[in-house]
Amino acid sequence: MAGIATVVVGTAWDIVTHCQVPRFVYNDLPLGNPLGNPWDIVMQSQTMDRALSILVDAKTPTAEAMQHRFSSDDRWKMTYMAVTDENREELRERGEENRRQRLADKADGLKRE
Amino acid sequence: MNYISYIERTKAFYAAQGFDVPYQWSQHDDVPFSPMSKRLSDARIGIVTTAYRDQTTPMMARQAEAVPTEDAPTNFLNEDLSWDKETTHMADRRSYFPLEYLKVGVKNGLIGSLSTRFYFAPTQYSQRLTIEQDAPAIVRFAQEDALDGVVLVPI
């Protein structure tokens, strides 16, 4: 059987590159807002015109950057997941509480196998 | 490209939170390349998402689904979906779910149909759930459905 084409559209080119696609359509905004920037039609437009057009075109593998960004500079890139002495504490005793809801979700069956 | 390296944060990120063992990404050195079998105007086209439509099933639980389209909800609760909180905000729909797009796309000529349905992958923490059961169920999905083409937007 033939295969279905695929174009993944993201914002973490080093994860799906890492993982490699048939083909990628890459925008550097923040997660969250793959296709564009938020009320920006014009811009989200312009991604899907570039990911279907990959979509059929494309012989090989591919992945494309786009030219979009968020903002005028790129300060938004420093915080994302940011490890700070301001944090630190708050980071640990978050790992304590994600550890503690993973073992209730197990125990209550929620967890697949 | 001064794209952000989130290998590198998240490895940062979680060992702040006492996680010992990096999480090792995804990698596959085969990658199967299918060609569109048809012209853009004669196909049919799904979205794959990793939105997710309620938050009462937990994260972990969530299993590939195939939803009727028309039941898109206006607004995905992706709050307990990794996302930056910080920087932007995910109350444009369109922004990670090319609906309106592929409609008007449809409308205009330019694509042959939308999928009656559009496909939800959960962002499991095991690869083994991944590629063992949601891949092949959303495979199964896109087939039953007669796709020709599809879009992955992962959040």
The other form holds:
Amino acid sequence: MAGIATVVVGTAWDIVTHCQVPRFVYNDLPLGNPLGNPWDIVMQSQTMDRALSILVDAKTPTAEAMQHRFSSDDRWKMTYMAVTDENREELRERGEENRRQRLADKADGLKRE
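What would the structure be for the form predicted alone, rather than the form predicted in complex with its partner chain?
Only a single chain is listed, so you will not see partners or other molecules.
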């Protein structure tokens, strides 16, 4: 409405469609990977190409699902980023290491951009 066209590229169909954004490109991938699988330049480029096409061409509100897949089946949805008794300690240790590294980086004057 302000003359600035936008496209949301995301992985949470229910949330984004509920917000009624005017242009939405959806990938059924894990959160944090809206453009495509990590290091899959072809998938990510296809998603960007589609988003830019919708940005230019859409005359009415548009929500489009890409046909990309994270893996050959949907079993990943049941285990992706799951915390279990088997991995709880490893995840705790990784979190502690991450916090230590961030504190060290901060002490060295480094920051996230």
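Note that this is a predicted model, so its numbers are computed, not measured. Numbering follows the first chain given and starts at 1.
Under a division of the chain into two rigid parts between the two forms, the C-alpha atoms of residue 81 and residue 98 are best fitted by the same superposition and thus share a part.
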